[in-house]
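The chain below stands alone, shown as structure tokens; this is the form predicted alone.
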Amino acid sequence: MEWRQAVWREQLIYEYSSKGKTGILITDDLKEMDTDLPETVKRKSKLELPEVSEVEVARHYTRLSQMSYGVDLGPVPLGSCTMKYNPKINEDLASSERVTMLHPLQPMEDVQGILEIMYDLQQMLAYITGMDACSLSIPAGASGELAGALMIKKYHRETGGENRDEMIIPDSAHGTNPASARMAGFKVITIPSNNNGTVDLDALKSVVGDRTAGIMLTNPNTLGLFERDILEIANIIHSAGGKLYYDGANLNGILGIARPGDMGFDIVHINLHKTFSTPHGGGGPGGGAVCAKGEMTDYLPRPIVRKDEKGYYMDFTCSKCIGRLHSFYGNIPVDVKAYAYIKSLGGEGLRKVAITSTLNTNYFIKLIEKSGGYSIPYDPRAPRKHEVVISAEPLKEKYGITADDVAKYLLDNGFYAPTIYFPLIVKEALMIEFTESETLENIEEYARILEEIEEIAKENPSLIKESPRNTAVRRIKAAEANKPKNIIPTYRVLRRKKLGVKGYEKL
């Protein structure tokens, strides 16, 4: 089971360059190929590219791929991010020419197939979440949050609630909720969790008033705990004239078991790239959907796919909606993968996703709950859903080992580190999510390494603090690395200057 990542000397492709090397042979007639480009746009100087052979190019980029860890190599248990393995057949479907060769400016009568997929996906997502309608035009997570906040803002403006400028957000909410609410123009009102790690009802009642626009939360919350008082929370907000927004970051934990719409939520944002088969991370590709219930459906971003006697079409009409938050129609390949995922699993399969991911998390908890190096804050006896937040504070107090040190040692043992230091309400937080696609063997090994950290810390904590040793880049000084001037390491700039690469000064 135990393995070590290969250590390679980090090099730029320019460092392999040597004058005269080439990876391809170009005939003279191609070199002198005539073009219709005007002289004003033709390059006057030589293109500054490295001169390398094909084998060097292949080896260089293969080596870089070996230095990169991903979910195809092992667990990526990032709490709140749902990084799970996804069926490769869905990638094949989304990369088919029938999808990639479509153009958003084609006449709608020529793209009835993809419009039908989008229409059906809207209906399925609405049913899964207990909503009435959905829009697929949202590009990803935070933009979905912004869409929900803007919908609530527009609703209050349309109904005479211009004074409602406060958005309530629990301290256990998804991390970007406060920023999204602020971007929509709201004043953020944070309420604390109670001793059980859920919304404090007394605190909620104390801040609700005629300035309340709504509340943004996810259920289960970032601690992995289900908000058992959600119906009362909904009643409190609705009685005050506010709306409930559901952040879909944790939807993976309740698929087929509970629906936000049945809990009283008015708006739901879904991360298709977390829950429904698109790989998450690495900058994309993301894809989202925003769904709404009742009167809030009028405020959904456009376009929305609809159907009449002539077929499927994009509806851009908008009397109350918030308009568009993304160009064209959203990320279509992501929609295709989500559609295939839902169709292949069916209702029982989606329910099994939630059950299995929840079982995996609670099995992991059982493996580490007897350890003296970690604690489970907020009612350790309460079952978690698809994720759990454990604290390395006991390790820090006894041996000086922090959550950051734990993460670095996990890297040394071939595992990806969990989310650390979030949520902020847990000291030395390690936020861990083992999804439904993870094996019991990997979960057991992960727990074993966490226990190993505690045993090593008792004898020689410096061994933990010096990790990682087996990665391509050793431990960096976090404070220095986060300074703007050091985001791109200075040695890279100097190396490119030495090699004569133009444009190095812009780095």
Ligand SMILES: Cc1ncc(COP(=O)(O)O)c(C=O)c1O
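In this text the structure is predicted, and so the values were computed from the model without any measurement. In this text, the rigid core denotes the largest set of C-alpha atoms whose superposition between the two forms falls within 1.5 Å. Residue numbers count along the first chain shown, from 1. First, how it differs from the form predicted in complex with the ligand.
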The other form holds:
Amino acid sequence: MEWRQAVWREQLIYEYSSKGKTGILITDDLKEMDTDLPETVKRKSKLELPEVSEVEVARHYTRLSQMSYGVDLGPVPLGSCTMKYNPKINEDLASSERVTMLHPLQPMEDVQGILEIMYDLQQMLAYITGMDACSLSIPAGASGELAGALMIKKYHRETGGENRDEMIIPDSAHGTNPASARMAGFKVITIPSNNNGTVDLDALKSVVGDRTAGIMLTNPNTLGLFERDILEIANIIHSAGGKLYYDGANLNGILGIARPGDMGFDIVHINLHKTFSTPHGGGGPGGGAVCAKGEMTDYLPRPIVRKDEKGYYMDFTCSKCIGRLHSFYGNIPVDVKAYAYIKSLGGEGLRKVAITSTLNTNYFIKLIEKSGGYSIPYDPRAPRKHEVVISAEPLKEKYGITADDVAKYLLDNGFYAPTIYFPLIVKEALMIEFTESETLENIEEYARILEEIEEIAKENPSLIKESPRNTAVRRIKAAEANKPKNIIPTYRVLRRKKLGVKGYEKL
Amino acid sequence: MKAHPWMPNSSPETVKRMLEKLGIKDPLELFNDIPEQIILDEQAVYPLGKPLAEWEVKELVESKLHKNKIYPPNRIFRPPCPHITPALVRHIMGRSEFYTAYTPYQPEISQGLLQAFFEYQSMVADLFDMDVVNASHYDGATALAESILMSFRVKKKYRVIMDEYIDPSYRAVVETYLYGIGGKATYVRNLEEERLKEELENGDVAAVVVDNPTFTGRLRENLESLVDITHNHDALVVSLVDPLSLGIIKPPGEYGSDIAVGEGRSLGLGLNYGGYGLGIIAAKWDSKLVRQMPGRIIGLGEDLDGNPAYLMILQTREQHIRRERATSNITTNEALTTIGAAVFMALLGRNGFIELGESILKKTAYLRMLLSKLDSADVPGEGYYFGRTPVHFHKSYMTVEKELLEKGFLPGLDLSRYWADMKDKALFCVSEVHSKKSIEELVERLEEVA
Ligand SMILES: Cc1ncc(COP(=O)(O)O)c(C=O)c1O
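For comparison with the form predicted alone, provide the form predicted in complex with the ligand.
So here's everything in the complex, that chain up top.
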């Protein structure tokens, strides 16, 4: 099958504009009222928005959608992103008017249904992670990380550990971990991975001390490897007075198999838009939960849904809590979708997710492990869980083909590329995660394309270097677009540059 | 359960084939590296229930959702106000080419997404009269919090001044973020100019937040003066605005704001029990500001053939490159809602924004006029109001509220929940979804009960 993306060469919506057109009819039943405003409050500058009809808006954005690629079009084996199928029933349920038209400040009696769903979701997520309580009042994973880091900070402040200002993070961690720790005011202490790609215990021991606030860990880590020494790591951190934070953006590899709570973690955040099947939306909205054990539950962000004899209610009371991270309660429709997902699969199905996604990863590894173009850094024989990171370094050394080139050639074959150049500890990294949603045939085809790249590279590497050809545009000159004189972040800046408006020559 | 429809390789036949290739007997062998004492057995997952068929899940979730009471939009007078949600917005957001996609890290195959984001940024820029807009933040409150952190980095100072009567949920979120980095907030009632100057004298203030309209709907008439005072003290102006007002109300760029933020929920997205939000962050064309902006920014460039092409630019600000030195930890944002907002802004266009703004302005004035005739309540404040008005009742607002709820209205927000000195004051909202008649009916009911 030859794959080709639509090429619409679609102009900007502004370029459809012509005077007097409108995309919406607004009626006026208050003609008698005037709309005069004084100069002090009134807009003076002309509003430079397009004037287009509804028909044109519909066509324009439908065409744009045809130049977008998601799970419903084909495989998206992006490591760390867990691009599984987004069940349609979940979309239907979350678009019920009894979700979309709910006002966030209705009396609790009016919203018992949604509160019950949120309460049950909190309970189920707590069970899945082995925690005691969860809060859904965060809008995405990184926000959950910030919540967790702030909880650790506040805990130490409350318990006489003001001087604990260091957060330990392995070098394989996702970039949000150090970024979140920093936003919570911590100094980031990076520790190297050992030859097996896991936490180096000696390195860990050498940095823990009375300034240790905690550690942020992902397990299985970003290489897809389970941290076998996790119980000892927990012991080292706890003995030093620190707390363990679990980056649970992706639980696919351990769902129903093992729980962070049993591993010794005190706080976990979860991405509903990964493990729990809610769509990524081209980058958001996501949804999340932050969960905690024991004394750490007091610090969870508010509100939390609770239940008493009168029914369900939002609890805003906060004595030790870190406060709020969203103006309301997070992305509610996402909660409904995640709830429906967990209910659909039940415990047995969730466990099957871990087993199937892990089986997919290791089956893929088997297909490529003998190839000369790619290597599997760190303990190649250890089973991977939800994902695997391979390296295109051999290809680069032999033929000058980089991870980026491999990615672009995959696009030409109708596969979304892997996550590339992450984690940072792998050179020419290709991070691949099929999830449980991918077919055997596609996994085999993907492996075949990787081999094909090596074959072509031997003969004619420029063929790979010139991809992609089948996408809406060819390779983009990113370095050019980022030069201060070329930065165009909005149509307005483009207009001003064209007109030669002073000050807009460069950023 | 043998095979599951969402897991193509879960049938016993396929599993067998895969295990053979792997040379193992049981997939659980792939978990042998997990310490035995923490491995769950099969029964451990039973409390999570049995798998349900699609119709069973539908029945289950709908039976719960059925317990939710919804009010018709024209009976909701409590902020955040409902607004029109054009069907096309929902339909475009429902295109699975968009919603099942990831962040466009591979731009060549994601031009549609990227162009839609670029158009969102562009239309917000025109609406706000600002130059650079990011590809979204979680909601208005987090957008404000991160803009304040941004101003701290630019100015290397760590205090912000806000109106004491700023939206209390925004205040709560900002304070959470400030706790992290050890920043401070000072509150000046109504941003009263003399008090503001006194606070600024200290020289340690990075930014002043100017909300317009204010939380209670008042349009400030001294915007330029607030900006001058702030700039004279080497601080930045962060404007917090209502995007729907900007067809007719002075946009942040016109009075010299350095950074502007807002909540985009009103751009066609609906209430959704408070989420999805859409955090808008905009900045003026100033390298010092833009390089400290949080979040993704989409730019226009070219491909190898010289065709226009969109891509993420200025990525060296972001966590995946800069890690602990990133301008923010934000990764997943509210991308799909920016597409919805782009559709909304395109539909409305130049004239629609003006007409919609005028409609809200007139309805606010009409509601205030009718309320001012009531014996049982006052309408505090002079000047111009947009979309909201405070109302001071002469009897217990708790009682009024209860009786209105019984009559099928969702009446104003009890302000004494947030400020002790606001006893029996409530904040009512009104928007284009309220017909003249529905406003009159609200006031009639208030007359009956108050
Ligand atoms: C391992 C890991 N941690 C954290 C995050 C951050 O989650 P979010 O994008 O929802 O903020 C991600 C994904 O982006 C991730 O893959």
